[in-house]
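Heads up, the chain below is alone and in the form predicted on its own; it's given as structure tokens.
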Amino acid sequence: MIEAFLLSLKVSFLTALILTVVGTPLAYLLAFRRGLLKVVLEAFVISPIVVPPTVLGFYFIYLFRPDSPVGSFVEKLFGKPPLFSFEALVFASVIYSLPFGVIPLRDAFEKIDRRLIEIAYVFGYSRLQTFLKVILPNSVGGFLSSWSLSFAHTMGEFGIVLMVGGNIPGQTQTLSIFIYDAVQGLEYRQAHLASLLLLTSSILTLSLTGLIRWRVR
């Protein structure tokens, strides 16, 4: 049971690490950007939500198979099948996670005063400079929702980690696919210690995090 939170804790904050790198330019483009590039931008991100984790878990399945050009790539690229390993752990839970890292970032710059900002490019600022000195100090409390949105998320998360990773102990077993091994063999004791260390590491996350948005503000 150790082994697999441990796991989980590991894939949960490398995809909230990824999803804050990769989040915020496409959070940027979504709230100061207007068109069709917009809105086809938005349903992508907010996609996984309504569609079902198998649904994803199949397609990853499809691209990364040792047969098609992708998979093969990969393969070749990192020595190792790119499926029902740790990596891909990592890259399903930062598909599926996605508008968890993304949504409350864009709200969040999307809240920012305008004035400031044309204020910024009167007094010559570039837009990096723009992003690094007003919009950025001005999102903390986005960030801080973000990573732990996604950290919540991901540590929750069981179809597509089942399905692109499968339940190798020690590799790929999560804390999650140990609960459900757990209820699968009848060992209710194993699977409520589980459910309880997950269920209490989700509220501890979500609960400093509240905290120390408190104390930003």
Contents of the next structure:
Amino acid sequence: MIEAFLLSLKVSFLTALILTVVGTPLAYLLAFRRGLLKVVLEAFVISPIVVPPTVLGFYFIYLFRPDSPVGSFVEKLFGKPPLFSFEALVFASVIYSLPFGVIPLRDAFEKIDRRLIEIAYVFGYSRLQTFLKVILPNSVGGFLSSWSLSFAHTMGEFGIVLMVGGNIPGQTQTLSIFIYDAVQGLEYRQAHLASLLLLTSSILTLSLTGLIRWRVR
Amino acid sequence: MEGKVKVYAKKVYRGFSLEVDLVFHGGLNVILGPSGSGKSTLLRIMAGLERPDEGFMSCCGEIFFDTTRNLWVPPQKRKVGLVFQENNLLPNLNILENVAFALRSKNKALKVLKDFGLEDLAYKRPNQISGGQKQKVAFVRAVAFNPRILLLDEPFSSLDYRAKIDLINFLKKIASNIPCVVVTHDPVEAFLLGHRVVLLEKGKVTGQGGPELVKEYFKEIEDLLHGIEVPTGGEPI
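Switch over from the form predicted on its own to the form predicted together with the partner chain, please.
Expanding to the full complex; the earlier chain stays at the top.
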């Protein structure tokens, strides 16, 4: 159980970290661009909320299967098949948690008064400098929400991680899959303890983030 | 050419058409017009925050845009000072840091604040000072940036009359040597700011002249005030 819990922590931490890096430019585009690109991008980003994890999982398997061009390319590149691995878990989690990482950032960027951004331009700051000096420091709350929601959501993922990662103890068996296994095997004590651990860690993460947000306000 | 600003701009958007051809000189210039007359759009075009469909602008000998030659200088390269109605200061920075944001130096910023008697505000956050003080800091910062032109978009609108008059006098003192364009919908402000007034309505210039041009509006205000029914005989609270 501890092994599964540590794996969940590792996957969640990496997912939240990658989502902060990948989600920031995506959120910037969604907040400041208009037109068809924004509409399509927004639909893509939000889709994991409405699309069942099995659908996403199926497409991952289809895309990365060993006899597909993408699957064989990735296998050649990294020297091992992409599916049923730790990397597959992280990749699938990043896609599945995309809305939880991007939407709080988009909202935080949209809340910034456009006049502050325009004043920075007038004072000679480039778009990148304005982002670093105006948008970023005034979006701390959004980054914290993005990070904690991505982390907590990944901790609780089940369907997609089961499909793309399989259920290999020590390698791809996360805590939520461990609970499923325990229930299937009628090991209710184990299931109870693991559920309590998952519940506590999720609530603790969100509370801690809320506390930091309150302190930095 | 020194201190002279020429602007011709044409822009059509959402059924509204703006077309102006103006010359501004050093000192205070006021654009007076009702909401939706296109005055803020004109100011944004001059600052480089919006592009005109057609137009030309030169400021103190420098060309800012010329659509016939496909020339466009971005706002970062124009060196203009800009002050909005509110929210000019970054909320995460104190006043000193806000001024240093424009000047790229805290030492210079502190000197500027001292020169204008605002050093007491240096370590306060924008949310700890009054609206009038915030605008004063925004003016000082814009002037200290040493701009080619100072553009002010309804800078007094969110202030009470006491703060407004104090700030108008302050602006007259600090902006006497720079071409300065103030946009306002308030004829009283336009009259107090004086010098040159441009009347703008529905995207077109309808008059240009001195502060006496504004007096017509006072008659309109007087008529409006006469139309208000003042309640009498109320009980004291």
